[in-house]
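Take a look at this single chain in structure tokens; it is the form predicted on its own.
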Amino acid sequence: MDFTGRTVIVTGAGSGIGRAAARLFAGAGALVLGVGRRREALAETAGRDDAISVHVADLRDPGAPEETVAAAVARWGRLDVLVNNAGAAKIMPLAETTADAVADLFALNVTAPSLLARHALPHLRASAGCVVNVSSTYGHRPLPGGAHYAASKAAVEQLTRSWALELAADGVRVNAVAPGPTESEALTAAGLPAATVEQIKSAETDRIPMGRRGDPHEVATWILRLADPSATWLTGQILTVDGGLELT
């Protein structure tokens, strides 16, 4: 996978899938925008390997999808990759169910992805570039008491294909990763204790056939892998990466 002299948007690049992504495409020659909400741990993500730029927004305000992607080609002059990777996790129970809760969560993980894309869209067919949303295993398979989080994933796979078929003409290939469980800050930024978040990592340590959550990098490595420029057959595919959970 070689991505010299090609421009990646990296969105949730502070931690996690994001991190490991934006390392993995900068290691394979691309030059990288990491973009997020805390500076210091987008600092972390770039370390001293100056093929990764920062860029700090927090996506659901209005401009900042727009302003992001203005930021990549002002420094680079062109845009190949867009990794949807930003996204929240969130337990609602039906009971416990607001508007506001449901506005926000959808936000990030539905619209701002959607801007995006659709802001990147004139530098993508420029390119000949491609789009990898990041889903989740439960963007097909319920999960009780996060059914608006599922909700949203499910939503990001739809639009992963019907992205696909609408910019199929134009040489844009849009392709999504679902990971399983991965070890992250997702289930910590969520704001649940950390009682409660070892109780959850166990219940899916449990339930996953390959005995253990995933890692970041595992899950990068598909991520580039959908980019990469040879694949230029692949598109619409939602490639689940869960150590077999969706198996169960």
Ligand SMILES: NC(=O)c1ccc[n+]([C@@H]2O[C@H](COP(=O)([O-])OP(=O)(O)OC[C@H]3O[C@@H](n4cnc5c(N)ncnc54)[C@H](OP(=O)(O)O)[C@@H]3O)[C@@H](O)[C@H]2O)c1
Contents of the next structure:
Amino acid sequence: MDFTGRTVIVTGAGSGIGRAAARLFAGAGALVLGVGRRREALAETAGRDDAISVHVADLRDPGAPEETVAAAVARWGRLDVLVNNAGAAKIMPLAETTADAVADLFALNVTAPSLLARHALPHLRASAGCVVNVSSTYGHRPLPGGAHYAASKAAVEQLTRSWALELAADGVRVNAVAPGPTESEALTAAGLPAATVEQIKSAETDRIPMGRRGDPHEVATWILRLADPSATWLTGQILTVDGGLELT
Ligand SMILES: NC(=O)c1ccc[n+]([C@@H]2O[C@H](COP(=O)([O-])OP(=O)(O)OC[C@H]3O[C@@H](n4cnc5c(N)ncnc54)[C@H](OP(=O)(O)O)[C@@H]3O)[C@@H](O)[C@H]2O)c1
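Could the form predicted in complex with the ligand be given as well, to go with the form predicted on its own?
Time for the whole complex; same chain goes first.
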């Protein structure tokens, strides 16, 4: 895959799947804007690689998605790929569900990717670029105790299909990766105690046919493949990368 001369926004680039994707894009020749709230985590992703620039933003803040796109375009004059990767998981049984918690989760998992895509659109039309969204196995499977996380990822999948149709005539492709359980900061970031995180990881490992959780690079590779400029006729697809979990 050759992304030489292409520019890419990767949200959530300070850890996990986003960090792996930012590094892989840079390694394939792209100029990358890595976005997240923690400057030091983003700086660690960039390391000594000049191809990765850091943009600190809380994507739930009003104006942040528009400013993020503007920062990439101001720097490089074009935008070829938007990777909507930043997201959070949330354990929230129905009996504990609150309006604020639902709004906060959807602000990050649904509204921010929508506004990033909206503001990226004129630039993606100009470059015949693409959007890669990050869903989850639970975007198309039920998750008892985490219904709103699953619902937010189901929304991501329907945004992917609907935008793909809406933008096909413009030559803008929209696809998504739906990872299964993957090593990252996601479970800790969800506020779960260390012992619970280990319990969940072990239970997930037992359920995955390939017998292990995923590595962020294994997921990020498919983000690049979906974004590959040579994948010219691929749009509206949700690619599950989960060691076979979906088949069980
Ligand atoms: N790991 C899994 O098992 C798994 C499975 C299915 C789907 N996914 C999805 O994969 C994507 C990446 O997650 P991950 O597993 O790599 O987890 P992660 O390590 O927790 O990465 C999430 C990233 O999003 C950033 N982020 C969180 N809130 C943000 C905000 N308000 N504004 C800007 N950036 C924000 C975080 O950086 P800061 O904290 O510095 O902002 C972090 O770098 C997510 O959409 C997740 O839902 C993960």
